[in-house]
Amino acid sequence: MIIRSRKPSDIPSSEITPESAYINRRKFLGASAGIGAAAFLGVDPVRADTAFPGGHSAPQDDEPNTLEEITSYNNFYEFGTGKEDPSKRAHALVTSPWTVKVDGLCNNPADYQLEDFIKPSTIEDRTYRLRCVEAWSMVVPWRGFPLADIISRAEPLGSATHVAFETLWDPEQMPERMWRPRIDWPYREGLRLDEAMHPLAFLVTGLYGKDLPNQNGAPLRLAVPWKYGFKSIKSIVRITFTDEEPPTTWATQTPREYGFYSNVNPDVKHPRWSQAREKRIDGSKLFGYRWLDTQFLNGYADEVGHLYEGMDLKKYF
């Protein structure tokens, strides 16, 4: 499992910033931790786990994807459907300034300019999984703050349910045309107020402790590391509180295949390939990814699944 947190006062951004300094320093810090550990428990240190903040713990394996991998291999359709176009066409989005608008069923509704919209919060630096519904997977550490604290600026009210995301929708500097107008732009995405509640819900403003790259979603985007990484939609300049399940770009568009909730979950098979397996996207291996079994929740199980108590999780994909 993966979630591996530091807040800025923990580790300078400065040391986090340099690709190569930050997976090096994480594969020593890997490896003492579960030499140590194994050493007190007595088990095999190849095999053993390492500890990070917070008592999550992440197989030493795991490290994170590079930056080229990161920026260059994604989906992000306004731009494209080839996992290159958002690399090649985002740099025509302009990201400041940023307006975000949050309304809908709460006592504070606003309109922020992104600054604004980010300086109450603390930023951290998180390792989360990412795992596509296309069967593709990386680890990304993303930089941001806990979705939770917006929600709690706003005060939602009591007969809230479900918070709805939208992306920017600007034809001028988003390219795609072959979507139109199969798809109603603009691209939308919720999450029951439960789940976006939770610690792991994260609004992103950064990669490898940097501003977040155009590709990538650029300047706030979600992250919700147990699901589909479709659910953790980009650019995001409208937040909304509402009493209902909100309507969703995927889950409108194509139902049988993606549902409102799309947890990533192996037993549940998509209507065109099996979920149990993903292909973890590494250019150190000869075909540039390697295969590994997908895990419940993405593996995130411990943390969330008590979200999902009663609920037929083969039925609500």
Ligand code: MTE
Second form
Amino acid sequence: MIIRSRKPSDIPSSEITPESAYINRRKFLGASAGIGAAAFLGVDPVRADTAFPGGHSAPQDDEPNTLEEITSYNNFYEFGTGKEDPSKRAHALVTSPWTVKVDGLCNNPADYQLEDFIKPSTIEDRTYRLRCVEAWSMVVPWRGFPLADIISRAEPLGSATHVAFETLWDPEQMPERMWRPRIDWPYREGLRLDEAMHPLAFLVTGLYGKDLPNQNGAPLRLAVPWKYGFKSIKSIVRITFTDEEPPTTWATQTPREYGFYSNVNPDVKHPRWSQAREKRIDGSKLFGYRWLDTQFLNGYADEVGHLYEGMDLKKYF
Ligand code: MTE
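Provide the structure of the form predicted together with this ligand, given the form predicted on its own shown above.
Below is the entire complex, every chain and molecule, led by the chain shown above.
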């Protein structure tokens, strides 16, 4: 199953290797042993001197990560900055009932119960690469439906240019650990309306054919596979149509390091590390990962490249 040569939307779920085959196939050594807790504002995850042993390219491949890898090595800062914090702490998050507010510049604003929000759409399985800005990556068999479905139902006004997303913020349920500078919760993300309408932009309700685990953003998250993982906002409670670029958590927090677009781009280095290569989480390896070359737009350039024609992607990073 190679994603690059086919539209991910064309990959039937029957082609995804069954979960059980993956769960036991690899001995998961714990990526934390090799990767460490590289936080956005913390240590440099890809040090120039150690990044590319031997200096040659690792072969590309897109074998899905195991369920264990996908659910035990996470970023969900509302539950702490450690990679294992979400799997240890997010289980207590109450995800039912769950309300999603759709508002802003649209004809059909509504407060939906999650079931009603999902019901009109056809659920599909899609395997996407996930490339974190910290330079680790995975391949995840998501389950969900196109974001465009919801947007069409909401009928954005002609004046709407962007879509903003918000994560639940409930300090009672979300034991973030103290860290500086503090994040101005709730976690916020956004897309240009044409990006959000692109068929690859996916609202996720599950993975490996089952309900989404809390640590992965239950009960509803985004998967925008050509952008760095932080654009794929988790546990969404609000979707708002706007006529300007909405403020987003990381671009507001550290604008020099994180832009609104955050398209995966091996040629635009993070101020503190290279983005040319990535650590594909792989529990069968001694250090819990293997090196791969990072692909422009995470390998989805044929599908989404036209969205950025004429844009200077070094400026709009
Ligand atoms: N969404 C919220 N609400 N809070 C977060 O901290 N982390 C982002 C993104 N969505 C994050 C979030 C980052 S940095 C990444 S790489 C992905 O979630 C990780 O998704 P995963 O844990 O399912 O692999």
